[in-house]
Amino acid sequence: MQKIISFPHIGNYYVPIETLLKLLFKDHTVISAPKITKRTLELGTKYSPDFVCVPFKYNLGNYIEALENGANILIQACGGCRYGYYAEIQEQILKDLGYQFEFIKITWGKFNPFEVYNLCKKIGTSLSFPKFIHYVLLTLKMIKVMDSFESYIRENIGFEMKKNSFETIHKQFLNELKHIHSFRQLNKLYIKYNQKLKKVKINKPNNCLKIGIVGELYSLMEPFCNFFIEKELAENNIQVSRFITVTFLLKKSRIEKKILKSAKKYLKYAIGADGTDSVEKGQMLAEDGYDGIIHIKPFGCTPEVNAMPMLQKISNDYKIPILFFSFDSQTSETGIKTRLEAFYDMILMRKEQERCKQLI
């Protein structure tokens, strides 16, 4: 039987990873799931716990839509909180169902090459251990360069002179992307988009508005779970800082001891998962002058849960507005964006009255 292999969205992450399984697996099909819609969700939803968070009702919607396709191999990269031990549940939901498939897991948190070596072998890699290094390292770096590229959009597109310039060159990136199998050819395709990046006309003041987000991983970079709310600021000439990516993810095991020391004055202890990085960040940006802070979580998220009232504390010292906001499958997209007016209109007036203060 042919082996078909598939993994859940997460923002445009999966770009690299489908680059990377297809080198990998040159013998076999790799497919992404299908992108997420409202329909994703409503089968997540359907046959998840009620109380799980979010992030696991997408994930399960994407194997289900994936399966439907052909899949018979999913994969799924598990680690952090609760998160962990998700990949268990889903594999016994989807064969409740009665799906035939294998079920891959690996652990972040116990990253072993070797033993992420061993289980490409069990599913069919034909490459030696070191060509298995040398593309892992090149999907790294792919993700570091699409991060920093898509960074720069983030906190320039809201004033572009031109409307969608931003939008057409990303797309472009990331249909190159997906053809990338060297290093070589990376370089080239950072060089050539950095130029094209720059030589976008925006029209962007010193004192734009400048709004900071932060929170749990999923829902802050995937942007059909939080309703595209860096999209929706952008549209109001908001300057969006997100800090939370993959790159930040790959190395936050080195930075650890220091983002708690950054953020001592809030926290004595980690608080697990993104938490602690959350108020750190938040720290950071209160610090930096930003205009306002947003806080993204799935409904229930334990971490989050507990960042919140340093948050909260961190706003009150710094006369920083935060915004909260907390997401799942009930979720309203309307009250989202009504809220989301409500604090751009409300950290406008709070500029325009300092503006005022300085010129009297």
Second form
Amino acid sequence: MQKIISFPHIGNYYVPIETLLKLLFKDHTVISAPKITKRTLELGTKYSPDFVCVPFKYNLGNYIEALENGANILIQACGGCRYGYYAEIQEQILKDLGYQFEFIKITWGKFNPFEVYNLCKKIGTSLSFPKFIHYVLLTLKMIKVMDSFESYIRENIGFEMKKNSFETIHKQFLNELKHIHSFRQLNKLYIKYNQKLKKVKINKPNNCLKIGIVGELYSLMEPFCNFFIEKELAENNIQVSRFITVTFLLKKSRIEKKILKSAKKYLKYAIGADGTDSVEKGQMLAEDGYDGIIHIKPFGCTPEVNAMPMLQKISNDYKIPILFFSFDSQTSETGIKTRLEAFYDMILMRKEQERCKQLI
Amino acid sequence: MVIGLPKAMLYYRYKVLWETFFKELGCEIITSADTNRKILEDGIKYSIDESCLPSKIFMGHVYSLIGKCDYILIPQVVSYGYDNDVCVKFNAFYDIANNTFENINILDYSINVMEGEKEQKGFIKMGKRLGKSYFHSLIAYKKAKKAQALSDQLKSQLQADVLESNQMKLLIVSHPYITYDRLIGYPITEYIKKLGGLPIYADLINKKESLQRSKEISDSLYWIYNKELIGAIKLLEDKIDGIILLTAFPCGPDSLVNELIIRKSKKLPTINIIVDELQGEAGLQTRIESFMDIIQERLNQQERLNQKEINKKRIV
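With the form predicted alone done, generate the form predicted together with the partner chain in the same format.
Below is the entire complex, every chain and molecule, led by the chain shown above.
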């Protein structure tokens, strides 16, 4: 039987992941799940437990749509909070639905190169171990390049002179990224698009509004989940900063102690998953003079709920407004937009007021 | 020196350990009152509205202790070893309480075996903070540990005796801080007793045994408290008549684990009860009543079948 491999979506990271899987499994087909739509969420919600967090529902919806497209090998990586236990439940739910497939779980304990290589061997890769490592490193580099471009775009897209110029370049970049096979090609691509991005004319005032986004990783990285909040902010000419990217998550385990240390004013212990980062980044944003912070999470996300009392204290201590969002399958887009608009108006007025005070 | 113990969360697991330890060190202990409406309301006031119900109750208990003691004990638990973690809520109670309440004096210890923070180390540190010597704290800890083990054993022995009875036995699969809480779990178990059922508590089962048996339901589960509970299902499967999964909204681990139990263990009638702070009693009572009726009907049917077989044998 022909093996068709598929995996769930998270933001634009499906591009490097798909490229990696295609390089690893040359004899098999790799399809990424269809792009997330309302249907994905509806399917996922229908078969999910009642109050599980929303990434579970998105993932499940992705799997069902991938299975409908003929996939028969599904991949799930796990780790952290509830996320680590997704795989087993999702496998059970899909099996109960009657699908025939193989479920590959990359659990936290197995997160070392040898174990992952063994797993890949089981699926059927013909590559040797060094070659395997080479491709994994290439993918990591790809993700790094992608993240650096995206963070530049995020901070400047609100101020472009010609509409859509950043978005077109970004799309072209993702398309070309799919055909990368070596470090040399990737370097060339980086130089090419770096120049292109820097050439885009922007009109950015010195005292523009700056908002930092912190929170749970899935709802941050998957724009469909947060109703394209970054885009919405950019349309109002706001500089948006976000630090939680896959690049950050990959190096996080090395700097965990450092993060805790720099947030020691509010934290004595790590509070689980990304909660610690949210507090640390929140404090950093407040110290850096940002105009506002937006904290987003799926409904019921325990680590982020843990982080909220500290964020509220940061808001009091530094006098910085924080807007809390929590997303579920039922959240209405209008509600979010209204709250966002009110928040934006408020920080704009605050800024005006401060300027008036300075003038007097 | 007066130490305050909030009667919520880990209190139900470590009651004897904590009380013996502090008594051995010569400290006075005060425990917060049983959960009541006032405590719950205070808890809701001082927590994020999306927190789970037990954690709100916990905050209420902590609030009720402020000003009444020198220290309030709030442990931080991360892991008991490889693949034996706990819900991340337990990682954060110290910091949440510290950031929510001003002028609170917290006595804390940390259990994070994967990072080398064992329970004993934490208790000795705690003893040092209270001005006691290393050996004094060590001896107190050892004594406390023994007392806790003894009390656990006694309870599980008592339950084992009860299991032989002929009443309808319902296994309550729920965290001890829900089962024994005066406001959430207690009315439910009392109601079961009133209807003639016998509640069997999953958390009283020998923990080592149930940890091993939990693998039969789930092999990748890594929450130790949930492992202990689901192991009890496998251990008692043949001795009970029904399972009540009692959970609080929106409990993270339970949301997934209970789904798995419902999907995997189809041998026994199972009911999933989710409680929240707006609970009305009537709705709950109706559900429990009808659940017990169903089980009774099943039992009656079985008895009739047995009777028939006996009659057949007689005729032959």
